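In structure tokens, one chain follows: the form predicted alone.
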Amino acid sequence: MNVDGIVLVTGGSRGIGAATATLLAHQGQRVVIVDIAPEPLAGTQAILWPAPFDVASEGAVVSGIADIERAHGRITGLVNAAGVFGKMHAAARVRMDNWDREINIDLRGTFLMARSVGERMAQRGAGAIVNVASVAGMTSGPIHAYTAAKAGVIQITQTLAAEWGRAGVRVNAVSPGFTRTVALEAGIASGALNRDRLVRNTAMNRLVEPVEVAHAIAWLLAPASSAVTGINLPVDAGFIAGSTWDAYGGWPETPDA
């Protein structure tokens, strides 16, 4: 990541996007955040793009990226954190308008942003992109559009990394596990999700904190990961590692300290 440019964070007003923008700004990066419902981040130097930004609209993305670079300078880092999470349903109950909305924002939006920014980076010979996928894209669950979209994000990450690697652009993904965002807490409060169920199959027996995902993203943007491209990094408190242990009777008792 080039320190004389900016880092653009989509979905930057809330959740993992907000945590990432805050961390990067505190690290001294020049950060611009965009969001469909833009709100400033208190206590940071992150710059809010004041107009609603629709990542699923090709016209809005192309013109918006050009406007942002004219106003704030070239984009040397991109974090695609904008996304929506659908309702849990059996396949027969999935409404296709909801399916289309999730695919459009989570997958189409990620691709449009990565393409629009990545082509500019490739012409300049440098840049780093991090796409926020999910462990849902690596497993199965009754969130049919979301799992499909996030699996697609993982795939396009690898493909774009291969396409732009020789042009000096790195493209990686992080796959958060169950992360303690406001949205997740609201799901728990409503009864749609159960905290014990969310944590009991993780090796670390806990939720992920948004800032823990942000630290992984910051590393993938930084020169410290200069030879890393095309990977999908789970940040999941050991959900993937631990998800099968219940079938074998669970975990051994932790010895007393």
Ligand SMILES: NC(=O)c1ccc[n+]([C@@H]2O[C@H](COP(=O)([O-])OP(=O)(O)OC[C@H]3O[C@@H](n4cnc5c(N)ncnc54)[C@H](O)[C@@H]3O)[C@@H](O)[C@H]2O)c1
The other form holds:
Amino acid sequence: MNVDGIVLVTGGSRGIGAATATLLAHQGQRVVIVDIAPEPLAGTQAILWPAPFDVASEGAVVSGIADIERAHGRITGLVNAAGVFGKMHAAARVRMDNWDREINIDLRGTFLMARSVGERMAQRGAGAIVNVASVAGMTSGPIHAYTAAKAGVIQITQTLAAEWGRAGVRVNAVSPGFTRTVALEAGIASGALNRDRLVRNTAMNRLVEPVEVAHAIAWLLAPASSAVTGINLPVDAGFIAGSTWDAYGGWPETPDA
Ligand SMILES: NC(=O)c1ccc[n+]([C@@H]2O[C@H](COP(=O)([O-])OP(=O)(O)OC[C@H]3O[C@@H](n4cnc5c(N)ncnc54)[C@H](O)[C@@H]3O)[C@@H](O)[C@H]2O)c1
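Please supply the corresponding structure for the form predicted together with the named molecule (the preceding block corresponds to the form predicted alone).
Next comes the full complex, this chain leading.
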């Protein structure tokens, strides 16, 4: 990672973004967080951009990035962690206002941020971007706009990596599995999601911790991954590997030791 510049983390006040900003700051990186609902992070040096920042608004993104660079210096790392979960419905019941909201924030917002920061990085000849996609973008589920948005994030990651590779800018994605954030816990508390079902379909029989996603993001930002671009790295406790086993009757009984 280029410690001369700053790492900008969107959605940095909560969940995966907050865990990532906290980890990067502890690693000695200068970190600025932006969020539509800005809240400072306790116990870290991460700098809060105090004004609400909407990644889905083109005007706000373009002017906000210029203001942040003027105040805090060049952005050499970008983490696009801002996002909203999808509403779960049969196709017939998908409300198009919800469709537009999920696509606007999760896909359009990620593209707007990546483009606005990535163009600056490309002009300077260096930078790394990590987009937070989802296992939902690699599998099917009753979250029609969300799965499409996250599949789109994986695709734009590859496209932008190809476009800016010669300019020294790397673009990668991580795809978290079900990760123990406030947003996921709220989904479980509301009854929309069932913890036991989420857990038992993973190879590792557990949820992912936000800091585990943060470590993958930190690696993709760092010089340690200097030849890696255009990839999508699942961080899912084996959800993709394990989610088909139920069709075969689940996991075999472990023989008695
Ligand atoms: N938690 C999971 O199980 C999981 C799994 C796969 C992918 N993800 C993805 O990870 C990302 C973070 O999810 P999380 O679980 O940490 O959620 P979260 O709700 O805890 O955090 C998301 C943050 O993004 C902010 N945000 C929302 N809309 C915004 C906007 N328009 N502009 C700027 N900030 C905005 C929120 O205020 C919040 O602070 C999302 O893209 C989500 O889709 C999460």
